[in-house]
Each structure stands twice: as structure tokens, then as C-alpha cells.
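Given as C-alpha cells, the chain that follows is alone and in the form predicted on its own.
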Amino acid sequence: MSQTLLVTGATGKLGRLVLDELLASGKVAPSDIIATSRDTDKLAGYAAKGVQTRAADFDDAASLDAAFKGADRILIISTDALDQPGKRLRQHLAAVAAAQKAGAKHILYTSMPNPETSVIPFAPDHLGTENAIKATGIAYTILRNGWYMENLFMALPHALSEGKWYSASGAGKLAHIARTDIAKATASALASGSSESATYTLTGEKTHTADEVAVLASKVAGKPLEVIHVTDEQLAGGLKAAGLPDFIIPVVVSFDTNTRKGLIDLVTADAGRLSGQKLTALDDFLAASKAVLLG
């Protein structure tokens, strides 16, 4: 018997990739997929393929109740509400409550590595959501997504243009993973039909320091790139001078702090095990992204 699969945040970068993977797999009928978003007009292409599209606003509990109705397996993709303390967790808790009210048989959630110990300000949002899901008594799959390779685009293009990359990550390492590999693993978990509860940490297959990433990026771009190691305070000052909003500066700095402290220095085989596919290597990803790196 087929199950109805629901994806929240379906117009987002990860949500769209998950939908694409579900459809490409040939294992799930489009009519068994529900894609939700605040703006369903942006999902017209999926609706044309037979996917059910429903309006859902994480700040509107009634819309979540209506959108989640009849869904057996619900993927809650974490929101990006970082501008107001506590807002993201409130949104997630509303989604968890709606999933329980809808009678969902399985809840999947995109979290982060080691939210119990991470120094990143929004780690408590993820841990609080994980705990709320577990408290429902519904079977769950927690997907603790590692640091996207695409996140390097926040710094590398500008750094390559200047020849200098300011980093407070020190000698800390992390195993970057491509968003597409996260999507493949997520889609596989969503469509698996599993009734067991499990927590997976999705990382790449190899860790790198900022200096090692710089060498790879420099080779691809054909430009020199020197990593300038700075303190958290110096990095924050530079970000402020660059015009970043005050609320986001501590978040960006915390990424480097978290790396420097070794709190994301881990490698697992979970992503490849879930998707059944080989993961993208960082050097291959950068080579395919040369145009982006060069701006």
C-alpha cells in the first residue's frame, strides 16, 4: 500500500531537490506527493506533473493543519527564520503539532550535527525540535545535515577576487557535503517506508581545513588565495564593516568558532548509505562550480 509523502518548504533549494529526486526515482507516484509552500504558484511546475500542492505557512497553524491532512510521512525542512529569537523553534513546534494532529505515521526533520554541544546560536532550535518530535511518540527520522558545499559560496568568490580569505576557523576541520547529496539521502529516507526511529548525520567523506579548501579553490580558479587567520572578534568587525545585518554577524562567526573547536569534525557514511549513491568530492564540486567561484 502506497503512502502519501509530504515535503514542507518545497520552493526552497533543498525542498525542490528532494521533490526532483522523488520524481526521478520512479518509485513514488506524483499523486502520492504533497508539496507545501506559502506560495503555491511557485510550485506550478510540480503541479503540472501531478504532484499535490498545498499552501502552508509555518506562522499559521490552521494552514499547517489543512496542508498536512492525509499525509502519512511528513518531511519538515527547517525554516530560515533567524531574525527573531525563538521564532524558528515556534514555527517548527507548530509543524510538529500539525503532523501529530494529522495522524502522520512518520516525521522526518532536517537538523544539524551535534546540536547538544554546538555553539551556533540556532542549535537549540534544532535540539528543541528533535525533542518535540520524539515526545509525540510517532516514529521519526532525524537528518542532521552537515555543512553544505554550497555554503562556501558565501565567502569564496569574494575571497578569490581579493586573494585573501579571512577565517576564524583555525585548524578546525569539517566534511562538506553537496546539497544534492543531502537531497538524495533525504528523498530516500522519506520514500523508504521505514517504521523505525533513527537519527542520521549527513556529512561528506573527507574533512578539510580552511587552508586546504583554499588550495583546492585556488587551483580551480587559477588565482592565488591566502587564508588570513583572525579572531572571532576581528571576523565580526570585518563582517560589520562589510555591511552585514547585526543579527546575522554572530551566526556567521559562530560557524567558524564551531569548526575551530572541533564540534563539527566528523565523518559518517550515513548519506551514502541512505541514498545508495557515491557522494560528491569537494574538489569535483569546486571544479564544476568554477563560474560561480569567479563571480
Ligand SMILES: NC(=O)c1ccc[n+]([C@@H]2O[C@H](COP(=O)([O-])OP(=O)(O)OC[C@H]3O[C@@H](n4cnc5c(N)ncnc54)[C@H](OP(=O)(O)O)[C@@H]3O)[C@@H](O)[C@H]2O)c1
The other form holds:
Amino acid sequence: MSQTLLVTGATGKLGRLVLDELLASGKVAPSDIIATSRDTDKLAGYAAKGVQTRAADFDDAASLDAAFKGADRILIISTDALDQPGKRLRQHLAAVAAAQKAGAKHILYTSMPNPETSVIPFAPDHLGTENAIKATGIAYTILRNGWYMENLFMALPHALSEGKWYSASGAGKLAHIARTDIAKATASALASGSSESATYTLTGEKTHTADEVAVLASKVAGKPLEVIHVTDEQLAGGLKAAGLPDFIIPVVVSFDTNTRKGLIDLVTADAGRLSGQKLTALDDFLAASKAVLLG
Ligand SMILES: NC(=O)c1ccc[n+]([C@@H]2O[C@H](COP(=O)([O-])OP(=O)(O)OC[C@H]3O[C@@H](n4cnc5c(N)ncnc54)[C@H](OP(=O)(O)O)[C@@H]3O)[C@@H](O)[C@H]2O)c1
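Please show me the structure of the same protein in the form predicted together with the ligand, now that we have looked at it in the form predicted on its own.
Expanding to the full complex; the earlier chain stays at the top.
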């Protein structure tokens, strides 16, 4: 018997890609997919394809109860609420509680690598959510998503225009992964029908230091790019001077600290194993993103 698959955060960049993968697979009937968002108007394109669209706000428990009704496998996409400490974990716990109340058979969740040891301020949100999911007794798939290759767009276009990339990541390495590759793995896990509980860490196939990324980006852009190695404090000062909101500065700095300390230096085969597809290599991703890199 077919199972009903639900995707939260369906208007987000990852949520849309997961829905697109599910629809493109041809293995799931659109009517067996529920896409939720705080704003269902933004899901009209999916409704036109036969996907059920429902309103769900993690800050509104009643909306979650109505939205999750009848869903067998629920993908909880972590929210972007980083502005108020504690808010995101509260939101995720509300979603987990609603999934349990709705009688879901399987919960999937987008976590992060090594949340137990990470120095990133939002790591406890992910670990707390993972633990809450495990405490329900419902079968689960935790997808510990590595950093998107797309995150590099936050720094590289500006850095290339200046010829200088300020980094506190030192010689630390990480294996960025394309968001599409995470979406493919996630869609496969959601549609798999598996009742096993498992935790996967989704990374790219190869780690790079900031210096190595700079060499690749410079080659694609045809412009010189020097990595200026700075301390956490110097990076924070530069971000403040650049006008970043105060709440986000420690988060951005912590990404570099985390990398420098080797806390995200890992490569797994999980993403390709789940999707059955070859992963995008960083040099190919950057080459396909030349226009973005050149701003
Ligand atoms: N691994 C990485 O490198 C990385 C990078 C960035 C973010 N992330 C995490 O991965 C998630 C998905 O990434 P993305 O690229 O798709 O981010 P995105 O495009 O910014 O999407 C953020 C999502 O959060 C949802 N959301 C926010 N507040 C919500 C609420 N109150 N109730 C329900 N949903 C809420 C939004 O859903 P609606 O607007 O549809 O309600 C939206 O889909 C992010 O939210 C973040 O937790 C990971």
C-alpha cells in the first residue's frame, strides 16, 4: 500500500528540490505527497501538479495537527530561526510532537554533522531535535547534512571582486556537498518505505581547505584570490564592519572555528548510497556557477 509522504518547509530551497525529486522519480503519486508551508499560496505550482498543500507553522501547534493528519512519513526540515536563542528547538519539538500525535510511522529530519562536539551555537538545536525524535519511539532517519556548496556564495563573489578572502578556518578541511545532492538523498530516504532507524551524514566526496577552494574558484573566475588567514576576533570585527547583524556574527565565525578545529573534517559515502547517484564535485559545481562567482 502506498504511503503518504509529507515535506515541511516546502517553499524553501531544499524543500522544493526534495519535492521536485519525488515528482521526477515517478515512483510516488503526486496525490500521495503533502507539501506544507506557512504560506500555501507559494505552493500553487505544486498544487497544480496534484500535490496536497497544507498550511503549517512550527510556531502554531494547531496548524501542525491539521497539516500532519494522515501523513505516514514526515520530513521535518529544520527552520532558519536563528535570531532568538531557543526558538528553533521549540519549533522543532512542536513539529516532532505533532508528528507523534498524527500517528506518523517514520520521521526524517535535517540535522548537521557531529552536533555532539560542534562549537556552532545552533548545534544544540539539532542534537535536541534528534534526541526528541528518538524519544518518540517512532522509526527515524536523521540526515546530518554537511555544508552546502551554495554556502560559498555568501563569501566567494565578494572575495573574488576584492582578490582577498578573509578566513579563520586555517588549514581545517570540510567536504561541501551540493544542495541538490542532499535533496536527492533526502527524497530517496523519504520514499524508501524503510522502517529501519538510521543516522546518515551527508557530505561531498572530498575535503578542501579554504586555500584549496580559493585555487578552484580563482581558476573558474579567471581572477586572483588570496586567502587572508585571520583570527576569530579579526573575522568578527570584519563582519561587523561589513554590517552583518550582531546575532549572526558569532554563528558565521563559529563555522570557521569548527572547521579549523577539524570538527567537520569527514567524508562519508552516505549521500550517494541513499540516492544511488554520483555526487557533484566542487570544481564542477564552481564551474557551473561562474556567473554567480563573478557577481
Ligand atoms: N547544511 C547547510 O549548509 C545549511 C545551510 C543553510 C540552511 N540549512 C538548514 O537547512 C534548512 C533548509 O535549507 P534551505 O536551503 O531550504 O533554507 P531556506 O530556503 O532558507 O528555507 C528555510 C525553511 O525554513 C522554514 N521555516 C521557517 N520558519 C518556519 C516555521 N515557523 N514553521 C515552519 N517552517 C518554517 C521555511 O518554510 P516555509 O517558508 O515554507 O514555511 C523554509 O522552508 C534551513 O532552514 C536550515 O535549517 C542548512
